[in-house]
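Just the one chain here, the form predicted alone, laid out as structure tokens.
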Amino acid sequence: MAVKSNHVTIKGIKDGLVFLLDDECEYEELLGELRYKLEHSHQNILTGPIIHVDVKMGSRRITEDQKQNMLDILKQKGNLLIRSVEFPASEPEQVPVYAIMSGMVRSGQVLHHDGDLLFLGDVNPGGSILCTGDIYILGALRGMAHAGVEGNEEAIIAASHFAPTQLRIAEQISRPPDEWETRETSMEFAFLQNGAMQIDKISNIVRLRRDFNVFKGV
């Protein structure tokens, strides 16, 4: 048997009662119905030997002040004992998740993959990593890399040795100068920006991602 209001739903259960609470209406004005209705109605129902209580928020999310006003005016009724709470089930946090591989791209070799790569191993000269999202390399890029290769123009090229023979990220397409054929670089990465390709310093990188989290000592 169920007893309405406009705002909250009372259904006795084997073992208890369920509280059922409206989660479109102003939570201030659910709290009044609730508090009146434990007051005033079906005085049968709430009174007695202990209760088991189960409540449920629907979609409604609620600070912990607002929760514990709501439990307050629940216990006013010594014999109703709160057995569990049931709120929105929280969205999960959206993290990177990154494939990993290892080894090493030789001459002729190409690594394709679909998604983000974490690769541990060189790129020689004539291997070639092509990858749908960014490309970082723990150790040398000698070869060519092309992250975002389905248009991803936000994708990013990172290796701890930079010299590569060709980047490319997305359509765009740079090689680069001739010094690089001599020298290394450490730790950098390479970008778009307003369609061109731009390399920095792999510690700037979270200017660009601002979803990473950052490490700020204390």
Second form
Amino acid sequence: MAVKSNHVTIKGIKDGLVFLLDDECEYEELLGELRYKLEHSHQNILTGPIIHVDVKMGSRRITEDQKQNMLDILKQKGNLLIRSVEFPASEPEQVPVYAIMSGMVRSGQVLHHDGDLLFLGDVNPGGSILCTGDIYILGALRGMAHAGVEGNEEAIIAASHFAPTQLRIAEQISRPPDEWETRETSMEFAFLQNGAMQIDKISNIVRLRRDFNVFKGV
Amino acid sequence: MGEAIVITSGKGGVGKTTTSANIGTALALLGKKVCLVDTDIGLRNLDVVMGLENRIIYDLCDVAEGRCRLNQALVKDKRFDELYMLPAAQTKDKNAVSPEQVRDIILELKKEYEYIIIDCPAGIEQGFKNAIAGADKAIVVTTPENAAVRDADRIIGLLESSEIESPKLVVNRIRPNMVKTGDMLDIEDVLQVLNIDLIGIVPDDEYVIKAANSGEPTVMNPDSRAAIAYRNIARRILGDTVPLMHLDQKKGMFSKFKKLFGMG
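In place of the form predicted alone, output the structure of the form predicted together with its partner chain.
Full complex below, order starting with the chain above.
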């Protein structure tokens, strides 16, 4: 016994009912239809003895609030006992996405960015680059870089030519010692370790406990 | 329609006025019709460097406020028939004119002259905005010092966000000996930071000071190395390909011979 509809399909199984909810329409529309079906149609199966209900959301992702809204509607019918709500488990592992920008940050200019940033170009003395996430500079960092401006202590700063006037990660401010200018020419990055600024070669970035997508070879 | 080039630097004392006077004169020397415009209202110097101070009757502010016609304010150079100068007012300040007024004056001048060289005041305030208002191109002057390079960088940033097309760089007052010993930034260091096209390098030359005091632009003296440098810049503005000056030219005859025989 299956009742066909636009967005809400109610199916009977051996020991109860399955609500199949469309996963492409607007959520509000879906709730509206669900409410309508419960209140106006199918009274024969929706009143009577207690029935177990499984709700299947398809591939729709919903928030806790949205889930609660839906359960509230179902609970209006006293005889429906919700046994399970099926929706996609926790978000799949997200591959970090970097914004890419290019140009030059000259003296007096400030580049703000929300998130992680891959910057192709130079940051000159007197210029600043500020990000809520990580900063990767393909070019020279001669000015000021501030990663994790909103307090993310995990944020890092990397640059092909690492000669900053000042580095900041979250609340930590570090003035590089004078000898930095003449360090080896390999790409370097800065990170916080126990609240202190550390500098290392970019190849050691995997030693940070952060979940980068690490290439291990075959 | 002529071309308006603003000479700017951000920092004071790096040689904007000297560069303006010399590039302008060098262009006149190459047969171009040139007008120099001093926008440093209240601190005018270009007239002094050009030796035209005592010929000024009206100035930029008088033209802007309609107290005289543009032609009445132009001062003709004493050496060239095709070289003129529009002086700044000395009694007012930068707020006496607006960028729109300057733009109108420059537009008017572009009808008459092939090149308009605008001498910009130091700083990034009103005076700078006035100076770049009517310009098509910009030449940024810097010296091989960190402070000057920093300010030049700031100015380039401001120019890039205005309508002016890619600014060109002049590195002024280079001392080859100090560069060689590593006590002075070399051209490469400067270019690496500023990352714009170089249009000329000018060696430090005592004659420039002497010339400025006597009101005779350096370019008039063919013996001066700075003069050659300024003439080269003028030729590059006209589109000629002129190789950069070799800075360590001041070798004796003996070392030249040594080099000739492969011993240098």
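Throughout, rigid core stands for the largest set of C-alpha atoms superposing within 1.5 Å between the two forms. Since this is a predicted model, take the numbers as computed values, not measurements. Positions refer to the first chain, counted from 1.
Colleague: Once the core is superposed between these two forms, does A196 show a C-alpha displacement of at least 2 Å?
Modeller: A196: C-alpha displaced by less than 2 Å between these two forms.
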